[in-house]
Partner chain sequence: MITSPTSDVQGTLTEQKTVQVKADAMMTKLQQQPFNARIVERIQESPDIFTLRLTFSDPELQQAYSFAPGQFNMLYLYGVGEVPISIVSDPEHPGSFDHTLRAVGRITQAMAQLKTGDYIGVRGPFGRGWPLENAQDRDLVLITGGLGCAPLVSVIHYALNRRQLYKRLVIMQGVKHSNDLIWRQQYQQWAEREDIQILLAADETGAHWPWAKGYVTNLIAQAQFDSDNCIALLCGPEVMMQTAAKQLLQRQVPEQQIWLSMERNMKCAVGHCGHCQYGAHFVCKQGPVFNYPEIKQLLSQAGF
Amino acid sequence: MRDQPHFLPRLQLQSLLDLLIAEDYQCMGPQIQSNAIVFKPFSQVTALTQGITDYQDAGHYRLQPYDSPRNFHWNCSAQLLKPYFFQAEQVLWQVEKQQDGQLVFCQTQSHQPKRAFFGVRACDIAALKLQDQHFLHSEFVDDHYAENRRNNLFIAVTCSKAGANCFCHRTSDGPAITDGYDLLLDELNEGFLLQTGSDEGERLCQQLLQTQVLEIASSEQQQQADQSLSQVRQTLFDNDDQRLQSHQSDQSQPPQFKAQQQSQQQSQQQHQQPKHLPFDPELIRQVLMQNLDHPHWQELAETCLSCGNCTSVCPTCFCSSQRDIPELDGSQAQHVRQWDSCFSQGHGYIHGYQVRGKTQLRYQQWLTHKLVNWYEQYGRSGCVGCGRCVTWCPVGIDFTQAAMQICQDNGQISGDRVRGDRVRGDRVSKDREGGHNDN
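Kindly supply the structure of this chain on its own, in the form predicted alone.
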């Protein structure tokens, strides 16, 4: 049970928004644009998504009506936090030519407003921590990222549904949100359970209490929130079991039958059931890195378009390229940083030589960096289990399946292993429930 959260009636959500605006926060929230959920500034609760859910599949994203007053009953948008802190294009410095011919260099400054982000999920918080490790806590601090990270408020929302491509339970990043937030909302039909996770969140909560906007959450409301989270977690693990059983059933069939059924069953198996991925760093190192010549890599390369969609929507990818943009008259120039991808040709170009000239090598670079080399850099996987790369891949490649295929061929996945992971995952999740979290 959670530690005595407050209750914010749905009709009072505007009061929280008004308070933030009065505190000079620019509020960013989920809205519908071009048949997708995007995060944009808003000042009225009516601008938020409502009565909408999403359906995500491998290479498939659709919004669907949902008969409910809820604002956050969807899994994750294509992008949320990363573009605001690690911008897709940013001028790092510029140079101007003076009348006497001297060149004057100056670093550009980005002065961001105070921002409050509504609807942040567990995977987004986990991804932001990884971005912080790279840009803030490494040997060289990125001043532009550091400036963008100042004066931000995170209003997290616990996921109320398990998405088809979600596997945050396998990366230990969700579905419960344990830290990294200022305010945490658990959405019910009639309103929100509200908990604080920082001094700023506590201050705002006290102001809402003083104006009698908040109520004391009832035991029934707390039970509803706990049951919703437990159901999401249960569904994620149940889908793992379904997928494992499906795989074992396929293995027991005669080769002729499997060949006949493969084209009909493959899409259904991959699309309807979320993933099991053994996020064991030692196992991943041993299997993936020792099997770079596995034939499945070439199968992936024949499907992959090297478009870079996966890296664009990935909340942890941070590759970039830099170029100079001069004025035609030579009076000044800007040095610009842009998002790049390890799937682009330029990313692997080193002084006249392309080190990753084939799609197979690019895919290997991306997958092994996420699941192997990231441990050496940051002590954990570079994947937070959001499933965005699966959803937004135009040809529906599921990178978890790529890793699973190689691990299965080497006998590294079994039913006992998956169920053992489930027991450990349940224990960890229970230990994390409740309590006050400090940023």
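The form predicted alone done, now the form predicted together with its partner chain:
Below: the lone chain, stripped of partners and molecules.
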């Protein structure tokens, strides 16, 4: 399964870092800031996250101590790659107004150092490919994005745990990392299994071999890494099973999404309560557009704050707006692009008329774009299963559950369909199998 098993002892992680720094890479890695994990430049491994893990659920993110020397035992941070390539703010061009009123335009050039990103996950790689399709491989190439995408090194890390909001297994984007990396690390307590995925990765690996930084991975170490990955996969499927069980037990109960009205204690309880149907991208793709008048949209609209948190943490969302910032002396202006969201006021505005005046219509834009229309635009769903939009929603709306609920209540879904699509049969235990029939 692992073709080139190398082992990087934990104490040698700094050597990898030193090598990259010596090769002029600016190293970016996970660090703690304001009780969350953010990516920042670093040059000492001691700056990296260590001995912590994250706990994520709908509208919930906490870092917790974790008794282990591991650096990467957490799932996705609020943002990783997107802001480095599709920047939150970007000057597109500048203009100078001359004395006689003529305008001289000049496109701004971005110049980025070589950068090495430590700790990139399966969902981050999948999302990056989607952003590349949009900014690099569609009709027009975005020069700024293209410049930011040059000379990057991705040091991916296989997830060693699955968060409650993760569902990359249902979008086929994880948890295993299969391509898109230069170096791939599987973290064990004593160090990392290391594989290469590109020429540059191979070159660096050879250097590390020459300096005797790398060892040969033992078959036991390989086994440990394989086991860890299957464990993660198992947890993801177990979470689905729990969702399904709870779905069957409270089908008759009134709808959820009351997190904001609940006391802290109650909401804590709700966090422990598993969610409902496992996410099914194919089903959603087929029926979501036909269910635009489903009453659940209204409920969602009443809960949603239209804040745009979901779209700004989403690693695939690409919307932006533009504005002009004139200099005070009146002779120059900058034309700036900024992240925008389909939840914002201006997104659907055409002189004097708002295409999506109501929250419900905005929520529909978000779900239908991401889960249906993206297929037509770029040949796949726009969701890579990272769960960020669920974690960072201030009122704890679970986007997957919302979509499934809208697609399911129309008699479009049956127990068989859920079971059949969900997992290979061996994971469905007998007693639960019986329970599907009345769904």
